[in-house]
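Here you get one chain, nothing else, as structure tokens; it is the form predicted on its own.
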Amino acid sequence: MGELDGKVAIVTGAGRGIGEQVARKLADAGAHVVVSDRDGDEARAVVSALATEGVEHVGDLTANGTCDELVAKAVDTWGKLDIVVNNAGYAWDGPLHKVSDEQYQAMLDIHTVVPFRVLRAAAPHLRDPAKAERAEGREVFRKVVNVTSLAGVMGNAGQIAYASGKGAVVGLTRATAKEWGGFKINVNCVAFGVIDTRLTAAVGTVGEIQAGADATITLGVPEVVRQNFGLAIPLGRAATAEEAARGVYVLCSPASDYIHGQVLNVSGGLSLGMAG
């Protein structure tokens, strides 16, 4: 038996990278997973490889109504919701004096507004069962894990918009934790350092992504920056997506039943200092 047998989870941005690995870990522990991603082919491929029954949700979460549709997909399919992982996101970088209004808003939309909308839609499905359980004197823990970044916790030069959106996730997490603690809904946050994904690959090697309404941006970072990752990280290297997903999984598991309103740094020690 798995420790998450019968649980129902939503993971956004789960078509690849960290989100995919989180979905796999939840399913390996027995949970049913809604794999949410803009790329339908990627989402379906992840679902087909899960250890349990899963389902894909394909759509742009920044579009009006899509977050509500995502939550409805989980509840309509399995009748409940136990775990929400707000992982979807990307980086559209630039220094403050060069960031456009569209760029800044796009980072707020995906990193702050989307998690808010997902949790607002999920609220009755997390809170209402808890009210009944509380009346019966039972404790049943449900989980929310929001994904931030060290850029959002400590700031990072050249990532003004990204850092703003990710920083707001921390406030969203802690305020929600105070509102929902009485319902035994653990609300926590994971702050990632450098993870080996498309966002940190060599620039120009992993293609482009749509940013905002009309723009496209080239993914990745300059090779000179990549060469310095090991110097800045005490453990000497970036994390794999699977290693990053372990931190999220802990906060989705019974191991986190008394962990609440926290930001867990998964950074190999990079949180000890960032370049200014």
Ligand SMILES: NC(=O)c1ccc[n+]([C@@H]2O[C@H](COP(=O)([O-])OP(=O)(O)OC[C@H]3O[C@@H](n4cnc5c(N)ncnc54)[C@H](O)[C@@H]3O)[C@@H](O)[C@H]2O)c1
Given for the second form:
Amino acid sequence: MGELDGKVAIVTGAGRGIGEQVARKLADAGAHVVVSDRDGDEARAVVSALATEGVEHVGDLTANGTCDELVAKAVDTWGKLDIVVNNAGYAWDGPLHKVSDEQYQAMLDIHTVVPFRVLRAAAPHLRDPAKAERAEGREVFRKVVNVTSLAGVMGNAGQIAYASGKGAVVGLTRATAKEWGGFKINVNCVAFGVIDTRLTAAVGTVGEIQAGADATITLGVPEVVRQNFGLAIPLGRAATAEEAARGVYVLCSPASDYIHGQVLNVSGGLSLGMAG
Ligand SMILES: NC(=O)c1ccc[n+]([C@@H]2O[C@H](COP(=O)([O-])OP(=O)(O)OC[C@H]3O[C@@H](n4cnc5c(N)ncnc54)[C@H](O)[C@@H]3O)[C@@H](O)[C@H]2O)c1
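Having seen the form predicted on its own, the form predicted together with this ligand:
Let us now look at the entire complex, which starts with that chain.
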């Protein structure tokens, strides 16, 4: 028997990387998971590997209507929704003076607008059951975890657009926590440092992805930056995606029932903050 038996979860960006590991952990604990990703083959492969019955939802979350369809998929399949993990994202980097309007908007869209739209669509399914439970004198905790980054919380040169989108999702998280606390919906953020996924691989070794509506960008970071990771991180190395997912899992589990409106850094002690 798992601690999440019977729960229904949505994990966005779960076709690979951190999101895949979150989906696996939730399923290992007994939850049914909607694996959301724009890459269908990857999403289906993750579903087939889950410990519980799962389902994929394939679509670009920044396209009109996709977030609503995603929530409908969960509710149509299992009749309810208990856990939402807003994880999908990518970095389209550049210094402020070189960032285009399209680039800036794309980072706001995937990191802030998409989590907002997913939560707006999920709102009745998270809030309405809580009203009935409250009338019965019962507390049932539901969970929202939004994924941010140290770049969003503390800033990072060369990531103006990404940091803006990841910073705004912290405001979204804290405001939602204040609105939904009365419904026992825990709303928190996880801020990752450096996690070993294709986003932090050596540039040029992991291909390209679509960015915004019609741009293509090369994934990865320069080797010189990668070499400094170990020096800057007090624990001495990047995290695996599985280690990163543990931080998200805690905030989806009963262990976090009294943790609310917080940003949990999962960074091996790395801090990009400025003094003062
Ligand atoms: N890897 C790191 O070091 C790191 C650090 C801080 C924050 N993060 C954040 O963690 C999250 C997961 O990143 P990851 O490292 O696992 O990356 P990843 O590329 O391995 O996985 C991200 C997934 O999101 C999906 N996705 C992206 N845009 C989408 C869209 N518009 N619609 C649907 N799916 C979409 C991708 O297809 C991909 O499968 C992201 O939000 C990222 O910004 C990562």
